[in-house]
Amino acid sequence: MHSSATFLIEFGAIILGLGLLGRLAGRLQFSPIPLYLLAGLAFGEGGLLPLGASEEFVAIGAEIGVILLLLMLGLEYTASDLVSNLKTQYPAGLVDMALNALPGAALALLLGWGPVAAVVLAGVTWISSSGVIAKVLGDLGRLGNRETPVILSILVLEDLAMAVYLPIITALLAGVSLAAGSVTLAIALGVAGLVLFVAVRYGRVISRFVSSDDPEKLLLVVLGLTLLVAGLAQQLQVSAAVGAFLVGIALSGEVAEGAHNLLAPLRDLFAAVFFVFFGLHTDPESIPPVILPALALAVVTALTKIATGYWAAHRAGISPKGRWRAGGTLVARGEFSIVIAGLAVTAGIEPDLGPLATAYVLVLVVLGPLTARYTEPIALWLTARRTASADTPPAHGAVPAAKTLEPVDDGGVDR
């Protein structure tokens, strides 16, 4: 009885605290993710008030949080959207992967963490935060801007890449052989391809089967199906998160919209629990030794994300202003960086990886909304200063430089 009462007190305090932190973040108009991580640090190993009775339940809630995050992500897209983006925007996806995954992998190798940790940290630095970016676009009133489809296309490709990346990480962390890992990857690709094919051809049939006018029945069927598929995927070492993502893709139309509305509060609750759980397993004293590498990595990958967005928007014919806005918007990292790092922390491959990922995400989840707002004006100001400096007449007595032919600006759109 005593342990039950302790559990209720601890878990109730966690949920109440998360609610208050969420309200505070809302008033300050930034993502609550850093506050949730800090709460986990405060109540975890080496924190102010370590938890005991509720830790096992929090761990289960964290797993459900990851599953719901990926399910809701899948519900955002239809299979045809994913196929279309894959066909038309894959060069931007490849540039995104090269510019943003390589810095993380390089740092892990420089720190002597080994190839598995390098692959994990590559994923942490590669994937932008879809949740934070979607909120920033809405808050800044940019959902109708010309560069927004470019931003969303990159996010879609990153999310689709997770269906391949997560099974690879799962196999590497499990320490399976090359042959077994190849089989796992083949299964994951086969299942993902099959789900996309079935969703494109028979999406309406699946949605009709799941559909219900009763919100309670719809919630139970979708949630039960998701947990079942996630469990089967985990059993096959494909990753429970990928299984949930594929369930979301398979649902479409009114069913997807209804499920999204019903599951959104559950997603927010368990996702918050997940971030707390990650913080619980990070000792605050382990962060200061890795803060400088985390800051350096944050600066480098913020610049590479800006370069990615600029290049992708330029390729789509967007004006320079829109290119800078696209680049600045993509900087934020968040939920999926923590999901990837969480897999490695659970596997125990490198003690410093969790603290570094925590510090890295804390920096960029706060910096991301600022770069989204200010990258464009800062870039234009610097460009104007450079132009003004170039146009300044030479000092008295100086020999003017020879003139060169400049291309004529016809006022058309960027090509």
Contents of the next structure:
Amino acid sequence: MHSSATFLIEFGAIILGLGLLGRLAGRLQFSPIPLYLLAGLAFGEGGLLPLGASEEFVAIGAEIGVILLLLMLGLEYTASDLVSNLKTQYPAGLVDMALNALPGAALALLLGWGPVAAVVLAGVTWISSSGVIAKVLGDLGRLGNRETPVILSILVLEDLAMAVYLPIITALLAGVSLAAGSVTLAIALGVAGLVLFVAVRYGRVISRFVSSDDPEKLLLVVLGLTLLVAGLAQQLQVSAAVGAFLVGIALSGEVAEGAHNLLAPLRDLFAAVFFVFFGLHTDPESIPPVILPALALAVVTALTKIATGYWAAHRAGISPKGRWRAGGTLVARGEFSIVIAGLAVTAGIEPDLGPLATAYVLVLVVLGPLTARYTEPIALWLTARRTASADTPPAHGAVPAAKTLEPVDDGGVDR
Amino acid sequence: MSATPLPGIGVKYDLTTREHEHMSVIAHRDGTRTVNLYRSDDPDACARSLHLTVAESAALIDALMPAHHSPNLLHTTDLGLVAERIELAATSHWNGRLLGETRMRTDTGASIVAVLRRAEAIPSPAPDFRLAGGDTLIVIGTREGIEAAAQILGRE
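Pass me the form predicted together with the partner chain as well; I've looked at the form predicted on its own already.
Let us now look at the entire complex, which starts with that chain.
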């Protein structure tokens, strides 16, 4: 009896605290993710106020949070979105992977963490935060810009790549052998392919089965189905998150719309719990030693993301200004970097990985909206200054007019 | 007008006017719309982007195309003819009377070309067709003729 009282007090205090932090973030026009992480750090072991009674519940809540994050991601897209993006945009996806996954992997190897940690850190630096970026695009009034479809299709490809990447990482972290690992991967790919196929062909049938006019029933059916499939996927070593993502993909049209609206508040609640949980499991004292590598990684991968966006927008025939905007917008990392790092932390590999990922995401989730806003003016200013000093140093009066028209040639692409 | 899918957001429709001005409308998944105008110095970027709720976009459609959305009007031709739906009230004078008794074509020049009753449509009703309250009559004629017809059919 007594412990249930302490549980309610603790859990209530956490949620209330998160609500107030979210408000603060809203007032500062910021993503609340860094604040949630900081809150977790403050409450966790070695923090200001260690929690006891509610820890187990928070752990389960965090798991549901990840499942809901991925389910909602799946609901955002239709299977045909994914297929058509894959067909036309795969070069951008490949460049994105090569430029952004490699720095993470390289750093992990450099620190001597071994190959598994390298694959994990590669994922952390690779995947941009769809949530933060979609919000930034809306806030800056750039939804109609010509580079926006390019940005979105890179995000779609990353999300699709997650469906392949997560099972791999789950298998690796479980420490299975190469043979068993490839079986798992084959199962995962097979299931993902099958779901995509079924969703394209029979999406309407599945949706009709799930569909219900009554919001209560729709909520229960979708949530139940998702948790069930996620659990089964986990059992098959495919990762619960991917199962949830595939359920989201399979639902379409009106059902997806309805489920989206019903589940959004639930997702917000449990996702916040997930970020706190991740912070809880990171000892604040473990962060200072990794702060320098985290910062270096953040700077390098911010630049590689900018290069990725620049290249992809260039490929789509967009003018230099738009290319810089596309690059700057993609910098934000967030929820999925934490999801990936979270898997590694619960599996208990490399103890420094959690703190490093926390510091890394903290930096980039704050920096992302800023680079989205300022990459273009800064890049134009820099290139204009360089060309101005190289071409005609004395003619100062004539330069400003020429500045904006000066095309940024490809020699000046990478910073 | 070209359409570009924006995965996770909706669909973007682009329009370049005859005067080479470019604008676009984003139809969001939730039914709201964003109207974008582009910068002249950077045609890839929005200069102004206006987010409209469902009701606001409906109001805008009405303003752009008044005839299109008015529920009473089926079609306006270039010949000055108008088609209109006129509903008979349950208390109408014509409830239970024959169509011929309205002397519609003689008095107004407008023709009743069809009657909609519940789920069925009766095309070209004859003068001995018996009207009932709740019927919707499709009337075609000049603007003045239709107005006169509406007056006759409105008799209680």
